[in-house]
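In the form predicted on its own, a lone chain appears below as structure tokens.
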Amino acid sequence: MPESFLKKALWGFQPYVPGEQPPDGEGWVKLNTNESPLPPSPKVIEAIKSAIDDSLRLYPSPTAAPARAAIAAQLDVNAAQVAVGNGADELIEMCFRAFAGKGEHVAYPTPTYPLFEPLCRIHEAVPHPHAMAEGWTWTDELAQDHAPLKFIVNPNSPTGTWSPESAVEDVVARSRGVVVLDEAYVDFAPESCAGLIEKHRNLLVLRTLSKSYALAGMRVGFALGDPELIDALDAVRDSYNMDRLAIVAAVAAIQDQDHHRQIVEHVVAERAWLAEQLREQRFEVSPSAANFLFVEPPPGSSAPAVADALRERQILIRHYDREPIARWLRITIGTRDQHERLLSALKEIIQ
């Protein structure tokens, strides 16, 4: 990145790179960005179509109030305990604005969501990563870290590891600053830890409608927490950060829990089936509570080579070229047809 006009803190900066997005409708099997394999609720489509009228000339609710109310009603919390953002990523960035000053530490385990380190650089905070223990579990050092802002992802990405409520609460209770629990994948896990917000005023729980509600294209995320923390997020939020169509889509999606359950049930069933098929092809499969699998290719096979060979066949999966996960691949749960095409290609490549 050219340095001539950048602030010095960003010299040599490496931005976060999302998974590859090929053009729509070109026959790709896209298992690299953890999107839903099923479409959104038909009620979402109806709601968006109904909202496309003359009202688009008007600004939306500045607080996305209808979406906040629908989320609060579904999760049995007060609307004052809910903030809404342009995807969970915007809420993560808002946490940096609100809770981490220049030169202050931001703690997180590693390997985890790779957005945290670039955001530290952007906000001139000091990244304070803690290497995970065996089995991709958090360490005591992470819990003891007194950083004013701390992130944990549960289930974790890219490993898929899920930690029970007792482990989450241990980190929150021993932290002096704000702990942000990213539960982007929790609908595919045994349970959420969102109930802990009633016991711990320093806990923010982040959720998204991108995965289990199939709204990745609408960019809707929300945070749950003590009203004081929600007020802090609102204080640094961009004006009108949610557009009218995203707000009505969020309301319709949240209210159609039957469709939501169909997506979750499909993903959980296909996750188990695909894991077994990959084990039969001698892949090591890490236990996953998310909508993806984290796998290591058989001995003698290189993870980047496998990913490249799949791409040549128009099949995308995710490889992270960094330690300690450079030997592993992340595969989004898709449809049975997509999985069979993936497995057929892998059999060809590995042989």
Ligand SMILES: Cc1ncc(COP(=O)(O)O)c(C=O)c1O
Contents of the next structure:
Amino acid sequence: MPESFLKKALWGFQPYVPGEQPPDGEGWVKLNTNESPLPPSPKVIEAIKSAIDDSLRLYPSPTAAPARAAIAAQLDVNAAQVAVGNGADELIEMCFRAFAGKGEHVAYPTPTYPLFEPLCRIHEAVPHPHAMAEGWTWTDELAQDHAPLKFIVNPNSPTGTWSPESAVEDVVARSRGVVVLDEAYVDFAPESCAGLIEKHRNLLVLRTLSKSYALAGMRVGFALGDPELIDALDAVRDSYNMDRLAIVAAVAAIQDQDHHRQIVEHVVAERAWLAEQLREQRFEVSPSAANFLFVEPPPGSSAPAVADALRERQILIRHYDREPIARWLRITIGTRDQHERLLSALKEIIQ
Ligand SMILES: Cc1ncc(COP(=O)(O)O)c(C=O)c1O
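For comparison with the form predicted on its own, would you give the structure of this protein in the form predicted in complex with the named molecule?
First the chain shown before, then all remaining chains and molecules of the complex.
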């Protein structure tokens, strides 16, 4: 028998650990995984209910064609420039399958979304992290890295930092391989850089319906890019990667832009309010263009201790136990009630 059934490349592997997901309905204030504080569109719920019928015995459209068509119409691109996936996470994984071979480099700035490093290990690619510069900006070394696959996240998580289109284009134009611009949080930011796909055939832009469309539970993400890159993703995708209910939910969500705008407006207004309140409690609050705040507790309080004390009060926020962000906390924007619970718990904990 082998020492382990796991392939050798994964011995000692540290998997990606998603934020805690406590059981529903137990009164938790969940501000740890950047879900929407508002519910999905009622039209999405209706569409899902009416799709629950005998047709579930049939496989879904392998290309999730109705979802691609709805996304293309909304974003004014060609359906051949759209791929869809079981969340943006699946599309990230498909990028490894399509663009990063065993032993090849995968570049990304750090700190950023912590999924890239474990995916390198799974795919036996070589992680090439580039420490961000002052103000969480991308470095020349990152832009010049000739890895066949590179990820940048804008707005970045967990820092919330927004980089203007000129900075994104600089990275894309100086890269030789595929650049994946993860725009999971872009709807809360000043603007998207998706228009750059018309100019740069090495650029893939990722989006998700998990945040600004309140559909984290349905698992819908999409990619925008040159048809050649989209074909590459399709070539490596699982045959039926979007189920029937996810497809109808995606179409209904994309078509209800009024509801989507309400979610975005709520988050942007509450983000400003919460930032102000936290500053009054002597927190350092980093500028955020996302649906979360990245904050440093006042001098004398430790970030993990604050997160633990909140957890004891059934309030979840995110702490990453790694440098250079171990002194910081990420707090998802919630409802006003949730914020008031958070703020009064913080008052108790910090005094
Ligand atoms: C930067 C980033 N990309 C992608 C995702 C995953 O999105 P999805 O829920 O569509 O898989 C997240 C989730 O929080 C994220 O923070």
